[in-house]
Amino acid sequence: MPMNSLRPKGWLRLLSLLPLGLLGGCAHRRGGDEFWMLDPRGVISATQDHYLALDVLIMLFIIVPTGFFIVWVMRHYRRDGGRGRHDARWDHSYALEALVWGIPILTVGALSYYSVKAIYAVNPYHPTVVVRAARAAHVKNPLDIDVISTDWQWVFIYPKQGIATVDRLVVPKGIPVHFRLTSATVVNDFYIPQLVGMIDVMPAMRVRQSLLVSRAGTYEGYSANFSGAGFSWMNFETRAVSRAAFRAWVARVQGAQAHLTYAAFEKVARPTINVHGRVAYFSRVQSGLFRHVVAETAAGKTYPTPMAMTENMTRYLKVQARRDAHNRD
């Protein structure tokens, strides 16, 4: 085989740069914090990253030696100048058979074992890692939060505290948080990359998720499922604060003038593209509001999108958002 045929084509060289391009999407838009999606700050996200790293290492134990072996075979058995010897009588090798079948079987077994451990560890309904961390910290009272997605905002209800927010989630550091999630419109994905993995939020259904923040800070949360014209702005700020700061924040929100009744929720749930990321606060949340939203959605309640919120409107909003950002700078 001519040596020129072994030289990588131009498209192969470009393809080799693809992983770097993918990692570029992990860069944080705020200065100084690169590869933020690979920097877990919660127990659940850290556990997911741990098992992801194990899976990658296990696969590398196959991919890297296989790559070197392929190169060795290509050089050793090439037609011009190769040192390989052809044996026309060779037909079988038990050693190769054990190698070809044994390594994949062991690999699949190892991946299956760690996959099952990871599934049980971060199970949204019974996350063992959160339970263990809570026991270690002697925490008996977790924080319950009801989450309702709309077009295109997030409503967070704190039932025990009697408050609610729109597009801002505040949680105490070191306290397990248990979510109940539903959608008043279409399917969305609740996702806070540095704290917890994504989970589908479905209309007329209730799903669960849990998290425990290990470090205070501000994190990005958003929908990871395309849901229409306002999807690009369907994000929310997640703030992890100390327990004392959380209690002070709850007290401030409890003094808000707006109350979240079902009638008020219907206004919030109307299709809204929150370009400027405005946050709303409510006190005196109607009892059983989450269950009522689930029941109404199951009964066929919808919030039609106005014709004005079309693709052209979305383009206009993007241009307006860029102008606002430029003016702020």
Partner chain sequence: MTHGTDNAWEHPEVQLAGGGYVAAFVVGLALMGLSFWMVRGHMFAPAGLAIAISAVAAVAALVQCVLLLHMNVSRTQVWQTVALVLFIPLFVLTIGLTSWMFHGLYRRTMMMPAAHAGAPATQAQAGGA
Given for the second form:
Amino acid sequence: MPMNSLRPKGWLRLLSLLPLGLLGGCAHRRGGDEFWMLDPRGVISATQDHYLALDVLIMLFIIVPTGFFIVWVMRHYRRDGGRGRHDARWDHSYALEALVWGIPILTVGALSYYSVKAIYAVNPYHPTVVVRAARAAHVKNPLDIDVISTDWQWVFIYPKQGIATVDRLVVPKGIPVHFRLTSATVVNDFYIPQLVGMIDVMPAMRVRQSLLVSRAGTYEGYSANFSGAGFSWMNFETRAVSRAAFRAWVARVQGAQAHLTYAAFEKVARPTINVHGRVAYFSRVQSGLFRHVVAETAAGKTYPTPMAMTENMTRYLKVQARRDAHNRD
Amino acid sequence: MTHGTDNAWEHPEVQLAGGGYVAAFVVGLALMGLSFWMVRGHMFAPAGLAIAISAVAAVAALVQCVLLLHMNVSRTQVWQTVALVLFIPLFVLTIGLTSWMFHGLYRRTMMMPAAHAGAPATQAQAGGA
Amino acid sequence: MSATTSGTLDAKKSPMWSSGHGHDVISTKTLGFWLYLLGDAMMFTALFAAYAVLGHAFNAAGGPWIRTVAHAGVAFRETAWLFASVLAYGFAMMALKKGNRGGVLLWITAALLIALGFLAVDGHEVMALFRMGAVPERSGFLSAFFTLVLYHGLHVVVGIAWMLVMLVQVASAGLTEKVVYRLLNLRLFWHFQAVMWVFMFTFLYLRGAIV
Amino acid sequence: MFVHIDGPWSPLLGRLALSEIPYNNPILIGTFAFAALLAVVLVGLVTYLGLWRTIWRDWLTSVDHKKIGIMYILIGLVMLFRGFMDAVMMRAQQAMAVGPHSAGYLDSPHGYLTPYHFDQIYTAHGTIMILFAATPLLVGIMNILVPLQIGARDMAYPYLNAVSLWLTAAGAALVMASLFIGDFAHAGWFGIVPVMELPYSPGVGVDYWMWAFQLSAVGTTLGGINLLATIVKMRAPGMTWGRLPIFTWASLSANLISLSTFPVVTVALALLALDRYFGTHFYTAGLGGNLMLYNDLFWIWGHPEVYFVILPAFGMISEIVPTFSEKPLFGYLGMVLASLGIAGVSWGVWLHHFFTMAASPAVNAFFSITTMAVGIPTGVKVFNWAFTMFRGRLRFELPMMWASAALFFLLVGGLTGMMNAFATNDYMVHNSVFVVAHFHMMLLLIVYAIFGGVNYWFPKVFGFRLEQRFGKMFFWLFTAGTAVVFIPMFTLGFMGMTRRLAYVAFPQWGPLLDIEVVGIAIYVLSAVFLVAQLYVSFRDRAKNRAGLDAWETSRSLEWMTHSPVPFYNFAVTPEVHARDERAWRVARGVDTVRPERYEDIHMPRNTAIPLWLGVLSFGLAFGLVWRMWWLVEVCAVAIIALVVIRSFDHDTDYTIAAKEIERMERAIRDVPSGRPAADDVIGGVPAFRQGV
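Having seen the form predicted alone, could you now give me the structure of the form predicted together with its partner chain?
First the chain shown before, then all remaining chains and molecules of the complex.
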């Protein structure tokens, strides 16, 4: 795949593990593929990783020598047993002070350059890396998905396919996916560590995000911004599949019984803690539902958190657990 | 008291009072009147008008700072002036950067009727970037 | 440059301990109050920033917007009241300069009464807006608008209360050091809110006639 | 006028009812029992020792900057303990609630805390650690040191200083009250809108958080004004700007930040209060509000606040390192410029707290660059400290150990900070525990500097040095705890773990969370050694008695007066001749020159009004939280009345005759650099006795 060229080279990825080594390492199982941050499977996340490695390398170039210098000074000039010569008056040197200011300024200058480059490369509204990769692969029709976060679930609408899901995202690999995101209640962060970074999903506002998956697989997505009592259960599984498998999946969902009208959406949007990760499918979606939700929210529509989910949510959780136990996905 | 007299009102800061107050009143009111007159008569296009009244406001504030608040570098006032000068960039930064970031945010996230009607996400994104 | 910036000083001859050293109480107090006012200016700045964010047409949420609620003519009348009160307080300061206790009392009373005039116009204006349904709860824009107007109004109210207290203190204690620094601080406060009013007038009231 | 709230309300108690007391929660009941027991023991002890009079006369009503500083530090330590307990509970919950099959206790689906309770705990942890632990500790240290370092008798406004203290205390008391009456906010220490708006937080938790925050913000603003005016106006003769001790420069920079940014957070919270009480639409999603406005206003304060707490910490390191390197600070001017530079740059970086809000790339690029620019002055500081040690004669006594360890935290924190400043990295780790670990590195740097500073200046304030053996064990265990907690946390960040999870959905994170609990256990163990250190130090205080200069190689002005410092600081104000006045005098052999004659000293009189103002503002805030309007009215009127009444009090100062000063100075029998013989330090010297 052409976008592979954008992934950090092997040695660079190894180096990005350096800070971990520096910090003392850790439990490292199954070859490190639990380090979602360092195991990118999409063009955006690969670009982000590339720049992360660059950033860390440049910083280590300064910090490691400084650290060694400090340790050396501490040993060499210690009173008990150190070999350094004490100079009780030395407190100034133009050459050193130029160095002291120069090194940070140069470092910050270099990092700023790369930072700005990176920001434009993965700009959620117009990620040049995705655009370039799609052009190189001659992909013509990207996939549009509308995302609405509720308390505390994710609604994914595929407008062109006329289907919708709750807490399950399925995307074809190798095709750019463009998201429009909004929230019906409070702010969430849309986040799939191995595919794409965080973006705030804000009520009454529409933001965009894009991704391009380069390897099929199942990835975890979740909200990263605290949004209330059910926040910890706000995950959705993301499945990246081949184009054929995606078409088959769409056809299957199109056979689902439920339809997503605004009235049905209001039911979904009622505060719900999806303790058992249940998934729902809708075969028809009211047209313009996304815009309708944004407009309603802007006009003051809220889905208040009942007292039962704040002060005393224990009972609520028990009832919910019992209900979910009966009809699992 | 270290200024050497028993009368508190002989303190140099009290002695700063003077005819500048009348001037501040006249100039201040005249400047505000000027702004009012410019806006009433629509002397410039809205953008130009906004710049003009902002400039007048800045001048009026400066006049008041000098004549009413006695911002100068005399011995009694120098630290007041230094503090004000240190703070002015912060006022500008706060309002300026806030306006800038929210201008962008509104442009990128608000679903204005004209901005996106019927446009598929892919086409709108180049404009929104 | 070594740590001993005064290396040439003869330590044996220079004095080690000072004598007769005191601090200028009045200057210390006015500096602190001025610093407080800069903090207050920061609060105004934050409110203006909030207004800059919430001042757009869509923040009015279909309710009354700037053109309906900001009346430049009334505001100009308020400006005249306010500046006149500031001038009167200036005259009080000039009376204080000469140690003229009666003059101080007279002019502070004048400043106070004129400020009441400002409050009357301001209050009347706000009440009229409330009656026509332009209330802070109506929209984000109106929340920001009224918060600024009322925050400035609060300054005028506090200023008036402070003037009342100072009238009593000048009358009872005379022009002592404490009374003098308070009069100076009140001067800073009163002139400061006039400076803030310049921005209120320009960016709140005149803006209504531009957009 | 007021927005309607569902649920019962009565004119007398407002929203408060018996059901708001969490008597059915065993955790809170246990905590309450512990707190009550502690209170009973304390009250009993004070009564037994007959200390009530002393506490009232010499402490609660004091306007002495040193005592106020000590009380600030006490508040900070108590709240540090509370915040630490919150951390223990959080770590335990996350370690227990891993995976769908983890057990649940105490009615919780997983772990032992319901999500809502867990959310309150992390909110309390953050709020307390930033506002009621770090801030009071540093404000307290600045309070004690700045007047001493510039040769002043007291702060510029001693009365206002006491008011600041009691406002902060009222805020802390409000946080503590929320434990047992009602609940606390659940939306994070910086508050997340619109979660904090009424529809999503119908309880009183957010109100508690908001008003406690507000009280502490007002207190700190007033404290900032006080310190700034003190530094500008109260310097001893000869104390020019070029001779100002570096810690005082750091305090100046820090308080420029506090004065300029705390008012903004006051506004941010006031607007939230308007939303919650009057139904305005500042931060609502609908009806023209903009929830990002809250983030904007909050972080205009929030980021500079980080530098407000870190600059004094830098200042302390800059004082400790030269003393134990036995040479002057390298690059004084650079250090001063770096401090002011950090304060200045701090004003242009705040958007990096919401890089992910989809601002345009130009905006993100601007704030990414400014954020990185903070690295320049910070880097300068690290290099300058290193060069201060270069060619020195290093003594690794306790303060130096803490200070030099802080340097390494700055390196790690700086590296990870630069990673976060890089906007696209922030997209990856923005709300992950990586960021949590990063800012804990920076806050631990502050904690290390504080422990260093406390060890360093303790003899100045109390007259005896802290014991070193237990102190060193505490240091090493604390450092081990830090490593064991935060290395896994950084790692979890790379594994994708986000913050604020009451339930951990992915079992592979479990083992590292368990390791973090081990680290917490090491922290707990280290606290035992801290207590031992304090106990042994107190027991052997006569043996560890310190002279003027407890470390023999100190450099600045505060080491020229007695230890402990008398309530009038310097019997005669010193003339300042050099940047490191104490070192200058020692080098020229004039450090033993005592004043030839004494003069009358003018001192502010103690007053109980600040204490009452604190009590009343607690009442005001409590009334607002529970919407008991009568209490709000009574307290507001009483506060205004007290302020006005105080302004009519003409008898606020008194004079100590020169003869009296001479008598007290002779009684101290201080030997300039040797060890004065004093049998009982505490209470045995004028430091804690103030004639009124």
